[in-house]
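What follows is a single chain, given as structure tokens, in the form predicted alone.
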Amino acid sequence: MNTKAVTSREFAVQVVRTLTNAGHIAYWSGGCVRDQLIGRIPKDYDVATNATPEQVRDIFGHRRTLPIGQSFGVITVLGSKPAAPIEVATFRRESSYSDGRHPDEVAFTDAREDAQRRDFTINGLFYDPLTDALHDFIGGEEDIRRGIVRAIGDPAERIAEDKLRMLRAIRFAATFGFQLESHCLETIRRCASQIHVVSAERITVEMQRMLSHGHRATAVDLLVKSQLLAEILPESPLVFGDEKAQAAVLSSIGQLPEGASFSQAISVLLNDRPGRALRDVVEQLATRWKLANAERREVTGLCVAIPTIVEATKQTWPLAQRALTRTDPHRLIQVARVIAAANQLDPSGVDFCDREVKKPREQWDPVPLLDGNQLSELGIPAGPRVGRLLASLRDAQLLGDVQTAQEARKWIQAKVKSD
């Protein structure tokens, strides 16, 4: 095979051509076929073939293949950069799933039977890039045309094989703007409590994909209707709150800008009003979902700071300024704005903070005038008192009462003397 630098698409065509030239059947499969039919550029490509894993390794060479998934009939074929690696899977049928994720046994078969073991019809299509031929054994093309997410065969059987498919069904429906087929939705509702057998990491990845997408409001609506939200995010007012609280959260999630982050969406799902004590709630959620430290800090920072931003004009500027510096100020203002609007609160505090952070950073977050070492030079010993003095000095600086290092030294000396 030509190993010059190629795109992922070109490499995926090369893989199919190489397998075909070796006398095998090979197609693109799954999500890349779906994305093409929807009109999206696939992020990655998978190939399905009647070649066995051993034959795939022999064809591409052991140095250019990885047998990580060989026990399930999958070999990873490596290409030259920037092309991404491609998983080449042998057509297979699968037995029961004792762990709710992996098949207990696989047996190699043909494309038609392979399609039957997949999750949803929109993901069960095959495409031959060499002949431009679509192979549809499960009605996936029609479901894409009609905009429907439908399980292949019995939804209960597909969910029993992998409980994460409940969340994946909702993600596909929301992000593609499709309808979730009613029988599939009802089955998810009946099986929702079984989602806990799925690892926290896999649940979190699905929630990140849903909540960082512009159609997050649709995803949240489906999570509520399917009763999955009650299982994975019982801390949300959408689960325990009254109708007013639920309406406020749904309004807020719908008003978030399209590019809002996962952390912003979570902070909204936890907030039905400014001022609700959320630090412990966020910690519990972050631990259960095994959030990365950066996400844990951002969600906590947003949730804790929202009341301060909403009430900024009723408090001193230093309080609001500190809240703005502890997290991304623009994301914080976006969240505070939608929550204030959903609760029909005065937006003047959010507007004030928005005007401030649009100024150059050095104006609203100036460099501190003194530090602990400089207080030591003024004869003030290390200890808790230093922190209190620096905090008071910072307030004076932010209020404009002290503007230079010289003024700051005099201010500190006067403060020490008065104390």
The other form holds:
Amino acid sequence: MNTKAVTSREFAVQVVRTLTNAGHIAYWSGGCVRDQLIGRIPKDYDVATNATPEQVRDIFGHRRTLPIGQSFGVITVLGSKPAAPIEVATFRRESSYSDGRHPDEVAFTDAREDAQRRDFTINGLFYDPLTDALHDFIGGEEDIRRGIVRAIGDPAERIAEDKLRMLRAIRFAATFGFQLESHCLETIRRCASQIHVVSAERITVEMQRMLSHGHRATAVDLLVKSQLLAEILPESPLVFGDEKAQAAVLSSIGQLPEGASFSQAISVLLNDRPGRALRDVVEQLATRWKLANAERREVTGLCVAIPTIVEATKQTWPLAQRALTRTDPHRLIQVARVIAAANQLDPSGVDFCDREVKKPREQWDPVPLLDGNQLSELGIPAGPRVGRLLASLRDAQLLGDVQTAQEARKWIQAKVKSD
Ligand code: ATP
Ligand code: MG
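Provide the structure of the form predicted in complex with ligand ATP, given the form predicted alone shown above.
And the full complex, kicking off with our chain again.
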């Protein structure tokens, strides 16, 4: 096989060519075929073939293949950079799913039957990049053209086999702007309470993908309609709140900027109004969803600081300034802005903070004038008093009352005397 630097797409063609030249059937499969028909650049390419995993390893060589998924018929074929590795899956049928998560056994078969085990018609297509032929055994092309997410076969059976498919259905519908076929939606609603058999990590990955996408409002709407939100995020006022609270959250989620982060979206889903006490709620959610520490901190930072930003002009600047330095200030302002708007609150506090953080950082967050060591040089022994003095000095600095290190020393000495 040619080993010069190629793109992932070129490499995916080469893999099919190599398998075909060795006398096997090989197609691109699943998500990459769908993405190409929709007109999106595939995130990755998967290949399906009638070669067995052992044959795939022999054809590409053991050095260039990884057998990580061999037990369920998948061999990873490594390309040279920048081409991403490609998963080559032997056509398979999956028999039963007694636990609602994993197939019990794997048997190799042909493309037609392999299409049947896939989740949605839009994901069940094969494409031969050598002949430009589409192999559609399940009506996927038409559903892509019409923009419909439809289960392959009976949605109740397909969801019973693998409950994660409920979230995948919603993600595909929302991110592609497709309709979720009504039987499928109805079945998800009936089965929503069973989502908990899926691991927290997999639920979280789906939620991250839906909520960091520009179409997050559609995803949230479908999560509400399917009753999955009540199972996954019962802490949201969308689940327990009155109509006014629900309307506020929906309005905020719809107004977040397209590129908003997962943490911003979660903060908005938890806040119908500024000032809800959420520290414990966020902790509980972060533990359940196994969020990374950075995300946990960001969601907490945003939730705790929202009221301070909304009220910034009614309080002292150092209060808002500290809130803005504890988390990403631009993200915090975006979240505070949409929540204020959803509650018809005066935006002047948010506008004020926005103007401040657009200035060079050293203007609104200047380097502190003194530190603990410098205080000890002034004869103030280490202890809680040092922290208090430094915090008061910081306030004075942020308010413009003290501007140089020399002034700061004098200010401290006067403060110590008067205490
Ligand atoms: P994306 O990669 O954009 O999330 P995808 O459809 O490619 O979408 P993958 O998880 O990469 O999703 O899976 C590749 C293909 O494997 C899918 O297109 C589908 O045919 C099949 N597949 C994946 N997960 C499931 C599942 N839970 N049930 C049935 N088929 C699945
Ligand atoms: Mg994929």
